[in-house]
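One chain comes next, on its own, written as structure tokens: the form predicted on its own.
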Amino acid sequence: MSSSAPKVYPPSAEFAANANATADMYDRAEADPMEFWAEQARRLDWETPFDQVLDWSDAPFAKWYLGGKLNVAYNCVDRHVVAGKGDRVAIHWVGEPGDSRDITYSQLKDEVSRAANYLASIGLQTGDRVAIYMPMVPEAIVSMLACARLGLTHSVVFAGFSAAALRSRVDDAEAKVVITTDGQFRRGQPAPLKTAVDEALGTGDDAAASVQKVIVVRRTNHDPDLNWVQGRDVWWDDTVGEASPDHEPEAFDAEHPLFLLYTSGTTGKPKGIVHSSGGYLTQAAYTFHTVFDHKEGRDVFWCGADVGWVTGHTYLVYGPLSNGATEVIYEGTPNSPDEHRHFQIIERYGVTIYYIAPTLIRTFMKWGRAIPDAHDLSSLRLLGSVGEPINPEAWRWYHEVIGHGRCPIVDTWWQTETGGIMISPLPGVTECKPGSAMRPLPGISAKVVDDNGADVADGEQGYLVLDRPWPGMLRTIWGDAERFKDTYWSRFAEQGWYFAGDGARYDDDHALWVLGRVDDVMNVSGHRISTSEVESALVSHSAIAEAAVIGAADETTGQGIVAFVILTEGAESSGDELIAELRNQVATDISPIAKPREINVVPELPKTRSGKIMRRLLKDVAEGRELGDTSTLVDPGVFEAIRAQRA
């Protein structure tokens, strides 16, 4: 882009006379955040409303809406069709081999409930978790709702995560039913699920304990000699789809588990991230409506995010539905069966509202403005950013080629467990600036502040903290509460402040820029991927006697995994075909999405004398740069030997 594109962004006149969002919500949260908050949640249906908003007197243990009780799924399914509104599409699905349904608010209601009848005849009761473990097919959102009407929790696991990882996850959970399908579309092609979750489940000694029943939605039909367990696996159609259409939903305590969702931490085993009912809805339910201006009645919106990522959780399903939202929920990738494809849905199904990550709009850019341009995308009216720090060159070409400089961009900076957006543009508000995600949305407190907890001055760098509740927070860590305090609480514990993880800076017109993760959890493709789990993957080869794992700057993916490994005693290096196998090894026990982008065969680590690996100096290796201070090192000289190595 031009370097005399404009530096601030304002919205047009005739977008802010019409916007959701006001300048004076800062002030009104501010001067009464719980009174801003319970306006907040009254915009939901509460069968006993709360008497107090906020119970922080356990901190970092939040209770919200205390005295309430609502259902999840009434809220996103049910009140709209009591209000007249069961006739409007509440999902227009498309699949990846072309195939599509348009399911109403009041089919999906009728969907909801059989799942939940069935369910509940299973013998599973208020507080079971539920794994789900499937692609972006219309059964999974009815699944999530289903346990949501029942008050059972459910467990989304990735359907490109291995069977090693959905075994840990429902082993953690102790989840008594699996659902999934009998495989998935990739590229056209049909691919196998099940398998995984039989391999996940094991058999005999090494059968997941938890596991009663495996409810298995016909998606493929590609394997005639399908593996199935009697007594345990059940075709969803024999099942869910002979359950009654009528079922009377129960109201459950705002603070009632809706959900975990399991995340990368920075040691091995995944976090169970816990997310409440009332809470969480109202932070969906206002972050929607007001973020993405959504106009009931008249958007169309597309999230471009997987259901088993918690983007997919609250803005495609809790988000959008709870405000009786018309969205598209797509199965393939951008470019099966071509380039064209997200374009071409754009255009069939008069999409407004389009939320991506940045890793897709560069991958957009890559592949040249001729293919949105051969495409009427008129319809849009605004663009989302989300899942990294988007750089300004990607905004700018979003902003002019996808958005035709008239939609505004919503940057959103948030996290599995914020449960929503935290900072971003308000739309029609907000003169935005090309990469940065702005400021705190009304209701939300954020700081950047140094080691010792002290602001930082305009212009520097330090560490972004949210030094007040709010009502989507994680409450807590699945079975581990320590480890909840530890991981979030304990760096800035004399403050009581959350620590995000990342770090950002605010400019000299005080607008934020999140500048990524501190920590060792790399960011691939909006993905949170441990570099510790992958370092396990790659040590548990034969081969590889210590491993070190770092996220390098890339272009497309945000970051690519570069991996440094040490051969056994007595290993050799056998070049591309030991690289295809430790890639694999990634891939089997963790995703592919883990693969690493490079492997290099090093003759040793650089360490300091108390053993720690410097991975700050690895990153510098892999992204070309000029060694940072190697003074702490036990052998400088190692970076000689890991040069030759790549060169």
Ligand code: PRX
Second form
Amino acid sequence: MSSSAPKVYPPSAEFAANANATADMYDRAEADPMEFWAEQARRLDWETPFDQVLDWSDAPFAKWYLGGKLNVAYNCVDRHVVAGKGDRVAIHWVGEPGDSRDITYSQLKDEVSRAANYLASIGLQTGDRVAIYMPMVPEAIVSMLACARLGLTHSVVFAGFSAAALRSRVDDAEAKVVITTDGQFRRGQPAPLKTAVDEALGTGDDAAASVQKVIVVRRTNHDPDLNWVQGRDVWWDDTVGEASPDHEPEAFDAEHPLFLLYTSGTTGKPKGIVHSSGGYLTQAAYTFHTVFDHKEGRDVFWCGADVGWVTGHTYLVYGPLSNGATEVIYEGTPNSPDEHRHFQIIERYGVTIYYIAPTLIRTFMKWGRAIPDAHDLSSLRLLGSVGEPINPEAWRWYHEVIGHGRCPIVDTWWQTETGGIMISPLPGVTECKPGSAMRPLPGISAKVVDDNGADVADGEQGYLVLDRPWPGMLRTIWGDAERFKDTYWSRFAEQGWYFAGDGARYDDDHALWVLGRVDDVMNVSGHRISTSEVESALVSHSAIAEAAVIGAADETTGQGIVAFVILTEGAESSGDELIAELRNQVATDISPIAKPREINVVPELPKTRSGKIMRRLLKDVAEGRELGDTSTLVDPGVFEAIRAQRA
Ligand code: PRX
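May I ask for the structure of the form predicted in complex with this ligand now, the form predicted on its own having been displayed?
What follows is the whole complex; the chain from before opens it.
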């Protein structure tokens, strides 16, 4: 992949001839955005049609599709059965140990109905919250859809999060039910999961007050001493499994909250991002159809994300299923039992559209091309990337080695908050350029601006803002409307723009490059982790007086977490033992994914005269660069000591 590699990749004539997207969509959306969004919403079945597309009079609190009523689960499941497609496979599920299940739309309808009937039978009411803490098993998706069917608001918590993280999310949402599994498979071994739920929910005075039931799916069946709380815990098989497969869905208001999804911000505890029903599903259905060029009945889609993240919500559940897609869902890691796993799955199911994160592409690169080359990947016709900037080298490798030079790559920029893809090439229409997300989708408007909100010139770096509302936008932060306004809408309050927290630039061809976060949020393997959360976990250890955490460039994971800590006087542990304890502390408070790559014990932290830690300079140190401007530091000499410690 030499310097003679092409700078841009125009769509092939063949792809363009059959593409779902058309070039005129940009102009149509621009000419009449409301009509464009009404048209996208008509992809869905509305029990009561909407009579107004958008009410933005109370900005930034948006209302989309006013007067409209729909059932999200009906749209994702039943309507395909009603249309005679019940025998189509919705999900090719592949378990980590090698077991597999094919689930048709008819079967999915029965399972979702059973789960809905059981949840209704225990007295849950529309608007109640249900926490879902599960590995990638079909029941996770069934649970989400059962909630949607009843108008319950789900809160999926990534099963890699710790008990403490689960508890804070359960408490914040006041979830009445937790759905989980006995265990999960990790690299061929069963590991407990319900244990974490028990620990999270506590007992006696410490018990999570809101939770009435824990529904447990039997997955690993490995633990003869599984703790069981009588009256609270029930097996999925004995309850959902016994319920009737007939359930009549009811339609809900377009603005009814479909789900909460917690994500890390710059400060404080994770925020429960609230998504709507009609607007969110419209965004999911539109982007899936257009960006992934999905052809019903022909394509096999595979999104490698976990259902615990927004990518899993929108492109494992709501986008594909609302489009009647056939998709692959894989439970495990890419190297279990060996590095061939993903490529075997592509081959076995004839995957045509494949959507993963750059971290995984870079990992494949490290493993070497002999592995994908050993497989027939000729079914692939479109590749996607999400979660972090993709470096041009990884883009070209993906294009050549996985896509055999034949598949367009959609580099899709979006966020938990945006609900669906915002910026991406349109395959068959837009040129692709390695490393660039190219341009906002039809209907979406983005700008790159300076501190004052003025457009920066092409080639210059600025802040990425979305200057118009869109249907899938977050509606608020659960229980904290002020924080919603403050976090996203205060930076450019005068203009009324959404500030994404990312830096970006347009290049000389006016192609958009997203450069990564400009706030204290790190992006590790496409996962969002806030520096302050990791810092609080570190200082909760008795030996630590102060901590500063930064995301340093990392060849594989995009960013790696690097911590600088100061010990308390008389700290009892030290050396490797202390470092191990600190890493465990972070795993316990947050998740193993948030464990620092490197922890440096230093005598002091670089601070300004007003006491602010200069993270920028710590980043320079961690990335091995010359130090930036140190003139505002109280004691520039502090770096001698920090460097000495790292040497
Ligand atoms: O910094 C951007 C980065 O991921 C952040 C959003 O993270 P999250 O809410 O966890 O959602 C991830 C999956 C949608 C963004 O603020 N990001 C996401 N996609 C891209 C990206 N950065 C560059 N290019 C992308 N394609």
